[in-house]
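Take a look at this one chain, the form predicted alone, written out in structure tokens.
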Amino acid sequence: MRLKLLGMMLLASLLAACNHSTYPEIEQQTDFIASVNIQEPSLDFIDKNGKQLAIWPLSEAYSGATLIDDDRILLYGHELDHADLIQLSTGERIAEINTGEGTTNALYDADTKLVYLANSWTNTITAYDIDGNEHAKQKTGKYPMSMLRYEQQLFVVNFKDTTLSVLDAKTLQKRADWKIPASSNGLLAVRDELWIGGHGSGSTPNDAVVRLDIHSGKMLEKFKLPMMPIAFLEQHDEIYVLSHGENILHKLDVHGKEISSEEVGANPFALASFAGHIVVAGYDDHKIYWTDGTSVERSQTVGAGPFQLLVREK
């Protein structure tokens, strides 16, 4: 009987181990850019020279990820009821967070040491500590998605609504709701302004960026930037905006005046700054493009459907 019990315990432990993959290790001191691919879920880790450090074939239908400090990555999926916290230097899962289905986005803030998860089913933002313990929760508008932490506030764009929720970054208490266009997406703090892009609604694609006063929510300007400007990045007082409806990378000054534009990728969704380059992910052609911010320098193939770019650079 005792031997039978031990055998059953061993089998249970083996089955548990099989349910959660162990991934190739990523050395803790290595800088990388990671492509989060969602058509066939995987992660490509690439160093500053374009060398492939590792490929993680993901075991579940993850649709996004965020880095936590220097050695953890959180993987989540809109159709999954949980998120997994993986240690990069070992490739092992260290925690599972019961999120419920509907996670649209995750954001880690190094100042508060909190991970914010947006959920489109419950229309909430939930904050967790770095070990996955729930810290606070707050209702938002419909389909919260884009998030930005600025000073003591968390800005949340409600994609299927016409409001932006302004929350306290630590407690998640609601401070305000600001009026924004429907189907907004993408956020950037530029000096004392909040820049917001979007897809557009119905059959009308968005072709503009809205600039709000970051303290009051008052609209300052709405300037044309076709088509579907959805991703933003600031680098050395230059603003990069990705218009995924036209496959264009725009470079602007801090006042919104265009400096240059360049066609890059097929249906690009994400851009990031890494190793002195502006890197763009082409969702439909399964490539990332290394640019100098004005023109494409080189490209390389990654997994199917690169949707996010994560950077660890010390």
The other form holds:
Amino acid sequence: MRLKLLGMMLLASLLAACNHSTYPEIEQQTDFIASVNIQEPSLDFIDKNGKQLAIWPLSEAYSGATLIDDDRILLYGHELDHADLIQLSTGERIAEINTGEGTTNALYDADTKLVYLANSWTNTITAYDIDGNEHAKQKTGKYPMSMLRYEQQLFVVNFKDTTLSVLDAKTLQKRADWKIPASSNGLLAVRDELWIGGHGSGSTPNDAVVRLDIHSGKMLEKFKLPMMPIAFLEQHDEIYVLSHGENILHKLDVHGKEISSEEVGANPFALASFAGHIVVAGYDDHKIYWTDGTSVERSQTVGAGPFQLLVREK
Amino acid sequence: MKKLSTKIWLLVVAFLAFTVLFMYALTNFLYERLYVQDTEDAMIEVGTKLANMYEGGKVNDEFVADIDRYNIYSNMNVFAVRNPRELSACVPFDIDYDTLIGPEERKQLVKGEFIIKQGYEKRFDRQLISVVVPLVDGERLEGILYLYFPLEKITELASKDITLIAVAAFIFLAFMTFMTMKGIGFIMKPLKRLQVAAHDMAHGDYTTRVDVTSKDEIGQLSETFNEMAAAIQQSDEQQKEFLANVSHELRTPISYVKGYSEALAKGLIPQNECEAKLQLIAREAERMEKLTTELLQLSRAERVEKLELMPLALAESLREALILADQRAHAKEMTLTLEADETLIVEADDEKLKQIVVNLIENAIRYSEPGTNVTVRACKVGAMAKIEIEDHGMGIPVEDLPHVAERFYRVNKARSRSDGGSGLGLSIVNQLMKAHNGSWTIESTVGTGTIVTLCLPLYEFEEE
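Right, and the form predicted in complex with its partner chain of this protein, after the form predicted alone?
Zooming out: every chain and molecule, the one shown earlier first.
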């Protein structure tokens, strides 16, 4: 009798350990912008009117997330050995991808229906299908992080290296290695150019945006943009660049010429376009700022340390 | 480690060494508490005042120049930092660069709180006390003021003089060690003398004494030792005298018995005197028997045999004692009178009590002229029963009274044999009275008589 009871208790505790928390549901038809907060991991879902739809408190040390199609979100962590695929409309986990520790970034490409995961421990890019099955894998330079799919190619910035890896978007076969500065971060395809930002190395902060020929990788003349430009966004032939060192949102034309600049947030790392606004997340002040691209309209508090902004807008 | 003086000396030296170490630690502690705290407070004050010069917005060159200028004239080091790289602004990204402040410190600074650090700083390659004051505009950390002061340990401060300090401490310790050794030697001298005296005594020299030079514990011990030595010497002398007395007392009857029995055996005694000589031999043998019996009694009394104390009707016991002594009184044509309170109950051993009284009555009979009377009285005095035995005999001279209880002590030495006493009776009385928790006294006037007074505790009835 006692043995039976003990067995039942053991089973119950095992079940409890396996049971992943179910998150509040996010309606499939609702547009949202979500801030991925990493100081105390959580997700804030906010609609186009600024109304908070839900808060997902995250029990694991996730350091990033990416949306997959309309109803899935992939949560990964640099210190975690797995990534979790969650269905937004049910809040339930539908798959776990065994990534191994060291995931630095994830990018979903709707065209290829592939999720690319960069890993700083193995220095690889791995492509998974939307159900979490491994599709391809490729070695890169040291510490792959920022990624951008452009036409049939995947550009990968190697953060602790001086190269940018050019891979085939489907097979991940390496096509080229282009020379870039160390500690580069953030990239954007602008016409025939590839713009790359960065933090700078050592104690010297980077204060320029590097331009490469997007077809040949040839280094073009860089332009000054203090201080530490690391996030890019293109909208209606206008380029928004976020310099986290000076808390400045720059608005440039396609030639890199500054149209306007505005001080936004405290130590902002992420920007996104949502409902006709440019939204910026302040990492130190735990707020997101709604701007019209040139000035701040309003701000609202989110979880501690918003580091990424994810947008679902139909 | 056998000598006490060595142990005390080592203990004192250990205490001294401990004190020196403790003073060192205390000085270090005070340095940390006072000097470091004071420096910290000063840096916080200066840092806060300098931070007040910052008016918000970007930290401009002018502000940095002002801080640099202050640094030139100040005794503490201060500089402004506005490089976000140094302020861990890129922390969510893995930076392979040792920043001036860490991510946790950044969180604190963003809230407008200052930071106090103490310890080794890799950037400066030394021990520092540092204070970091944030320059915050709203919730933006625009820069910091970094103030620091080299934290030199007291050993570092005194590094030049460390040899001097160590040598001085060593000389001090050596001097104190020497002085302690001398001091202890001086204190221990009387103890040494005592030890020698005790050793002599153990080897039979009872005349040894020590000089008492002080009134402290050792002085008191020396005095007690001298008293003890005197007591032992006296006891030894008594013992020797006792043995001499016993030998003397036995030798006379033995020589009688030996002489007459040899003469009888050789037929040297005329026939008509034979019976008289045989009677003499028998009398002397009887005397020896009596003497040995009393010696045995005395020995037992001295060993304080366990008495069988019980409630006794005193008058009854006295009456029985009188009957025992009656024959002897009758032989000397004397009378015995008893005047006793019949209600008295004493706590005593019946047999021993009678022995005491009989001894005293026999003494009285022995030293009284025929035809006189011996009176025994008993009455109650407080919680005691008082028993008096009064005779009208020859009495005892005053100078002999203190010695009558001594073994073989006789008032009239010349009459030692003729009066028939062994000289042990009062010694036995003395021992037995002690064993009864009682007391006794003797009063006497030469030519008039003697009164012996015994005091025995009355039996206490338990109240129901």
